[in-house]
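One chain comes next, on its own, written out as structure tokens in the form predicted on its own.
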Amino acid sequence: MPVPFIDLSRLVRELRDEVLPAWTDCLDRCEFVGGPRVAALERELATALGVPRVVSCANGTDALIVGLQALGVRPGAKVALPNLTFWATYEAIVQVGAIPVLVDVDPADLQMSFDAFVSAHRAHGFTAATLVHLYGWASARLADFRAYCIESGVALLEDGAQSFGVDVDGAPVLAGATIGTTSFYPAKVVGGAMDGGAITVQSEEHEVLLRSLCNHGRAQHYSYARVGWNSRMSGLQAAFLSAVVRRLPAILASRRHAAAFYRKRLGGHANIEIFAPPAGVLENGYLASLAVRGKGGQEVVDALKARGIGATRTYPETMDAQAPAKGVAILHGDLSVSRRVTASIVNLPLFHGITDDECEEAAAALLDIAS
């Protein structure tokens, strides 16, 4: 593609000379599971995310699973989540034996609707919820979600897989989360050289529990307090991620610039609906999301690809449309907003290092299609 949807090689070229010696040192020291580089990365992540403690793990899905368990979610419990999200959000709830309660999203910010959330709680009495900070920003009602969950005794997990670098009212989005999660899948804003994840926590008690859950439920060497998981990070991954985190300001600047470019270039077109973060939320430039009025999302993507633009449709289907959710999930309301969004949404190329010329090519092609 003349304009790829994502090009990880641009960041890798920047990191290569720094990472290779660190990897050699990891190999010499056999830092294959845990080690000093993992501990150092956790401290760096805590600083970047504005939280007192971070526990690393093998991937973002594991972070969700152990995060739910640390919040006390048990088999048979009901857990709310948005109907528009990545499958892992749903999957983690089922993996701990809980029952998903699907809630519609807000048409303005595409995050879980606070009003629908409150209505669902009154109707179904769920005891936990996963709030997803989707598309590189967060809900305009984030403070309301947190306050309501405290008042109502709902354990709240915040899925920040797409929100590294997002600020809400001047603070990192997960700074106020009881427990938050993130993913280091290579395509993320902070992406690794392999799968990886982390959990943010406020209390020492939660940190101890999470470290145990990620290490087979271990209490002491070969002594176990609970049934846990095998979910640990290697020094090799930590060395790569540390190099990425050190470049976070430049990565965020590049991504935010591209997102702003698209909004300025496309914002005045009557047939183009551009999705954007709400007031008070500083996005990280993870995705450029829009819809063309009167056209289906796949129709637009196909037309863009025919013009050499590597567009895609991130989350073209809702959770309730997935076969494993049939007869399992509780559906609250008609879920019409999330279904409409998934049918129309389009994502333009956006990644660290994308040029203005590439953004212009993508925007010009979209304008031609929308006219």
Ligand SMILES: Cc1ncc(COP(=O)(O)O)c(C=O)c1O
The other form holds:
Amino acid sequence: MPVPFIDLSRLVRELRDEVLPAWTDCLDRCEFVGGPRVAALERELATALGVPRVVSCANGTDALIVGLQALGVRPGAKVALPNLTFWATYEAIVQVGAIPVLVDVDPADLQMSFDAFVSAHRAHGFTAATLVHLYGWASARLADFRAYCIESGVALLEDGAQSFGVDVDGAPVLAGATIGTTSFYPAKVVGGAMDGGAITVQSEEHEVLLRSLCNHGRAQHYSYARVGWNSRMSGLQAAFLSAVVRRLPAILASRRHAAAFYRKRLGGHANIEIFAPPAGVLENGYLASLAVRGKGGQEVVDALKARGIGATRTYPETMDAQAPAKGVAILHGDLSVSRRVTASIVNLPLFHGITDDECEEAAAALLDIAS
Ligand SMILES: Cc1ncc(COP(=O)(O)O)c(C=O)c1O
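To complete the pair, please output the form predicted together with the ligand; the form predicted on its own was given just before.
Below is the entire complex, every chain and molecule, led by the chain shown above.
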């Protein structure tokens, strides 16, 4: 039985009867950009993410760009980020004219290493950082990152594109972020019907600034306080996302069940290293990530695909390996952990509605390859 890496149609089928009348209503009211459905979604997102305020925008990359600007990152500033993340985390720093400082990851949780972060701060004196909650969980040292940044005056942005629904010590991961971001790219845990994103904030001041930044730097109609961006959400997208957010408990249950299935089935095998969230972190089941000892990640993915199993590699290369980073980014240390992880990482099929039979098919193929 072939198993897709992702099948969005299972969620779409569940939402269809709820979304279509809402979309018809949006069309009838011409609610194309902004409007009451976008405002309602922002309130629903704030509740789900455990924060007082949320500002929606056009995608998760814009959310990072405006998030950095709201934190006061200016051209020429140095901004730390993990060497293992999605390229948008890097891109956003360069788009605001800042200089990326690449920091290695911790082999235990695959998130930015706190020790390397502190040593990079001493060596390079960055004034801001983007911490990424990658792979559907978060750093074991999250509290240390936040405390260190407050003590040392480092402005901390938290990229939560992959962490919607993650809890840390019983609270949503972005609840403690000064400014956090998320992405509604359709493949995400809360995925939209088109690109979308949001920024979480604690203060009214940040909310006002971010609303302005996302709307051409507007102060009032046709008067501008700053140079901003056009990064706004459609009512159609908000209607779809509200339906997804209403299903969040079921989505998380399905994804966590599949992640636990893989961990139980593959965890004891001598040749398989299956990655897991640190203690105190409840994953959202965004990805099932593992490595097969003695085999390269691409070799394993090719072998899975030959057996009809969809698989991918998040991510096959680090930030410092990308051509536009050469001679631009500051590299802290040898970055050997992130390079090693990218050489071997493999992601198995995992999506809302995946069945135990499909997980078993994927796990059996992986066991065959690893033996
Ligand atoms: C960690 C991370 N940051 C940022 C983004 C960018 O989000 P978007 O694709 O919505 O621009 C993504 C997802 O694509 C991501 O996984």
